[in-house]
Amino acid sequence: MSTATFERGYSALKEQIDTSIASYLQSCVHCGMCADACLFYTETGNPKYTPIYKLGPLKKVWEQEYTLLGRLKVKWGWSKPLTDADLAEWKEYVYDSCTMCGRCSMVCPVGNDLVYMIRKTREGLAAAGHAPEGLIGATTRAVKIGSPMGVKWPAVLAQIKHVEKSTGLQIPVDQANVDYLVLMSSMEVMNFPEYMEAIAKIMKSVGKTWTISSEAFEATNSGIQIGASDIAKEIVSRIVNAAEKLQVKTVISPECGHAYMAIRWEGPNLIGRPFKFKVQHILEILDDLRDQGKLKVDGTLEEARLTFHDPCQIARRGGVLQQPRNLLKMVAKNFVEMEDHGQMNWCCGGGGGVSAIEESHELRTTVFKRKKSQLDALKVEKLVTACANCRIIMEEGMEAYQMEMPMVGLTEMLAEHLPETT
């Protein structure tokens, strides 16, 4: 690592050091309820995954450049500059043991906002060339392609023509003036197509318009998950201009938690400007068309006990709360809640950008056990969430731990609950 890199980031970390951060790092009590709220620390009982502790970095930033204290103890000798290897040692915490789930920032006594601040770590890491070898060939594929798994429009337009053959749909492609532009992520184009086909039969039900963009489908940030704002800022704006271009009404996005993250509450910011076009998570659409009653099921119930994993962006971050429950009483007999669900429901593990990192999969594993745990006290037959990188984390999760259970997007779920007369 060149003399020149490391300075890189140090500078970028430097930078986002604001009053925001400056109050947090000052105001910490070191009570350690962080650790707490972490399944990180919970699961593996390592005071290193501590979320505080994952700050290091920052904390050292701004104590030797931005106090006078912290510049006395760097002019004395009783403190150490920051190091090149100093990053390089942190990426483990930063990257593979925090997904930015955002539990911690929710017990903190003096409302200290963590993920922030791991956020703005990324950035320095990231521009010191430490970030994780997996989000960097995601965030790559992403500029370059357009998709962090490398699909292309043929893929999707590959699927768009599957599903209307199933279905005798119509999938209408850069249609302007429509009600809604639907997003995807590469994970609900490749791995569960049925996302697709639950769109296109719900907005046939309840007579909406809408679109896909051949210009931009994917709502995949990488660019936030690996601390590159510059990315970040290029991949919000291909959404931003395909909807002003199409002049859609609403964008949705998909079963994606940290889609609904980077395009609704980070991207206005990234782009410096607010949107011209309003941003909901499929979820909320469902619920403003059920409190509509435009959203009907035909009265059949699912009979089997199940229960809905909160993904952490939409309910803690995002706020989307009671709309899936709203939903699933309209098609669930049996639905129980998680002991710990809504706003401090546990992570499945994976978001964050974890989920691409290889050299987590083994510590990914070893924290399910919250999940696990969750799941086996309930004694469920069927999960239900709505993020499709947590179906992916959770079904690793469940063939490590030899648990068979079906898992279901709600999406699909109420899609095949719809009158068989549309």
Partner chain sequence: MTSADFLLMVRGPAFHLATAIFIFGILWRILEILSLGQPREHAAVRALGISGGFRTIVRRFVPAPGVFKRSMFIILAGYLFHAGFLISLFLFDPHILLFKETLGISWPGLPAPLINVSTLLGIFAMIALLINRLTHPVLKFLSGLEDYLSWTVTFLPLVTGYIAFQHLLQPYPLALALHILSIELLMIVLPFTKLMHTLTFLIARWTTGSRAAQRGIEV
Second form
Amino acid sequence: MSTATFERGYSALKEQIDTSIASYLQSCVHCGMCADACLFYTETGNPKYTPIYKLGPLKKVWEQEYTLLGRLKVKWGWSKPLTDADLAEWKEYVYDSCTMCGRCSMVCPVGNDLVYMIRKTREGLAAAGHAPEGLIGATTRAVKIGSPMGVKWPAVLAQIKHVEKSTGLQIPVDQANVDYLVLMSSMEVMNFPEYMEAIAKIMKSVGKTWTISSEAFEATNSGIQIGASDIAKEIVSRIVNAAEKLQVKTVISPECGHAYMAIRWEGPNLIGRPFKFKVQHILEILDDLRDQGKLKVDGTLEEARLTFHDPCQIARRGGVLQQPRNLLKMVAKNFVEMEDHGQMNWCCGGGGGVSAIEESHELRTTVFKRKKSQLDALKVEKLVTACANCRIIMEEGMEAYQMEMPMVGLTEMLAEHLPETT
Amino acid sequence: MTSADFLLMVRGPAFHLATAIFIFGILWRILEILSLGQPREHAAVRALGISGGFRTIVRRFVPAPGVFKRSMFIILAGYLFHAGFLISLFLFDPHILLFKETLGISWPGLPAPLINVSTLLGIFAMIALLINRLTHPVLKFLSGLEDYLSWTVTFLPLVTGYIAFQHLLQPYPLALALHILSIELLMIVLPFTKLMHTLTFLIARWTTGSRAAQRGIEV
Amino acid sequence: MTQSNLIKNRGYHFLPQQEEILMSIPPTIGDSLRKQGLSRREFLKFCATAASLMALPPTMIPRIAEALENTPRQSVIWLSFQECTGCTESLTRAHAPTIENLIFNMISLDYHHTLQAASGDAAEKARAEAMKANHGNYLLVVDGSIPLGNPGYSTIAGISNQDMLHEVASGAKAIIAVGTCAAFGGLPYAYPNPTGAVSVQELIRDKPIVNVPGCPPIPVVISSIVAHYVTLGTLPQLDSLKRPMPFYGQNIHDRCYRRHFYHRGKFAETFDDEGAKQGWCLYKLGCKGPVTYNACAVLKWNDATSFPIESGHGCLGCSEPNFWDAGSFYKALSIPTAGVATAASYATVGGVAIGVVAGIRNRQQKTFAQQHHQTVTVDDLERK
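Taking the form predicted on its own as the starting point, write out the structure of the form predicted together with the partner chain.
Expanding to the full complex; the earlier chain stays at the top.
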């Protein structure tokens, strides 16, 4: 039986290092600006949460494997080689205190994409058996059960029935040659069925055909959160297979940050070839439809003063920035931006799998102060976002700080403003 | 050895040695980095990465929105130091003559009093940066021998240059020789420390920028 | 025409007295000066000038006057080794009546094989007599370097330069090394130094030495040192290269009348451009003023008429050690003494070679890791 070993982790790190990483590690001047960009540092003041410090193991492997001087340094005893204890220690920095939000990558003066490296470092820690238990559990469930939350198809089917009943619309399942294959995160299935309802209403309104696949309903991918590409590949392959089998033109990534990253950007690289279908985020789809004049609203506007929380993987890392703003303008009268928004938005504190890590629960609450102060400064009454995970985490945070603020998914909000059809 | 002999040594054999190590080290280190290769992008890209990479090389000279406020000291001091150092290095006439002689290209310089100002700016900014490094919780924590070594070999040319220019150390040939020697030290140390960022930041920014541009993001 | 007549025709009028001096030495400098019809006023004026040149306080003027008045003329033996006679030319090129030739009245030049009328055995006899008569008290002036490669490279009356220097130096009170050759080796010492030339200070360690470098040195410097020695019985304050501080304390650049152009970044780019015509700084044309310690910019040459920079040519740095080997005279100080192309090309080849080797190894390492990748399944995520 195979097991995680330090050697496997070490080798995984070796596999990951490319020219960009080597140039990043070589270029870092220890200016400390990444710390100022990281909410885990700004809210705790703990220097160990400085993003570049979190990459210690990767830097060591690069030095001692891919630089002549580094090899000599180890040989001559000037520097200590990477140990298993190092990897164990870094678990806290690579997983518990990093949501892979990528804000640090925006500020680095030499241009280091730090979060790219965190993602790669996780490969090493995962293969060495130093991934957090919570993430291991989620990943195991994702592979063995089909969803990180343990949601099985019958549960989805039950929700479908429920939605069909409440909307009076039919939810297509496993239909081939439709326009869209709609994915969901199990959070949406279990906690926010409003999303499915919204999709059903919008699709009807714009006249597009769509389906849910019984073989690949789950959009999330614990494999990329834990940092195990082999597992991530397995998970994403389900979607690829289903989409190709059903011959859909476009797969819609739901309101979930890392799912978009997993399918849209990492997916083709994980399976090693381009997809035969398009992948778009639901907000991209909606904005395109708006642009084409197909998505119409009833003209009523939300009165509440509201703001939009950009999910990191969709906005900063995914490139869906303008679309939510275009859509919000259709339905909101008092839309205001947070001081740091769009590409520079602050993370909710629970992305990158952190929401699944029990050990970081307290830390997560501490760093939510950042989002809280952003919201407090704006004095908004409502918060709109496009990621179910952000939503859960922010609900948790607001509860901890006794904040009262309704939160809503953008798709859902749009669905409420569709013109009445008879 | 008299100061005149010392000056001859640093202007002659020592400069040759330093130049050789500088070129040798840079080529070696760059090839070491490039050899690792970049993974192929299979995802359907929104834009070409090549031009995006170059845009990021330029764009990163300006801090992203909101960043200046948060990291004001390091950005200001960092900019002042880099500006002071680079102006003094590239726009002082005697230096330009060196570039003209060794590289065959030249450009107009600035009057000496302005170089004086830029050097002083560089010196004060570097002192401030060192104090910051020694006191800021993050920098104190991150910094090691290499950081202080890099600071020293970068600081010495500025301060010896100023001393030589202002004749604060006599005889002048000694002051000039120490200045040239400090540059040689910098050239020798550069390829093997974080000072390589002077070149590798281009690769770093380009790879980051091109990857982001493929995703339709301007970083 | 005799040699003394030649010199006389140049307006140099103390030399015809040389033979007379040898025969009957006037008791004091004062006698000698008066004999030439120098008035008291002129004499005091000279004393004042000498004091100011030597950076002595005005209170010293009466003392200089008194000393010069009453001191017997100093015996000087002048040895010329591997030299070009430029230093002697410089000294004799003075315009009469000047301090230089007045100073020459302060000394009794007992041996100088270029200037003395005597030759052969008579000349050598004069040297021997002077050495004997003033043993331990005479000043030794040397111009030219001393070849150690082969004693036959330079001899005087069959005596090698090295032997003669040692012989004469042994009885000298102090030595003045005149010119860059005597002071630092000069041109003969320049790479590859075929004669194995050395400076005086390389050979003589047990006598006070003053270096008066320059190719040639400024004449008044030599005479002022003699005045200082005669007056105070000591040598002037010297720098680390044994050069008298009053003359070599500051570099040409700092005293150069063109220095403000340097600061404003106004440089002549060629010898005939507008900048050159406007008298801009000659740094880019290779002026070594910044590293050359001498008084040219202040005292100037040819009766304070001009100095090289004033006539449009950069300073060569002739009073500095090894100036001949310090790269081209026409390349700026900030330029390395020789091209770096060879070093750079070797380094390029070497850097690429090691880079390629390291790069191939990196690729092998990475490929090896990728080829031996064990698929991570959910069962592998924990240690078992």
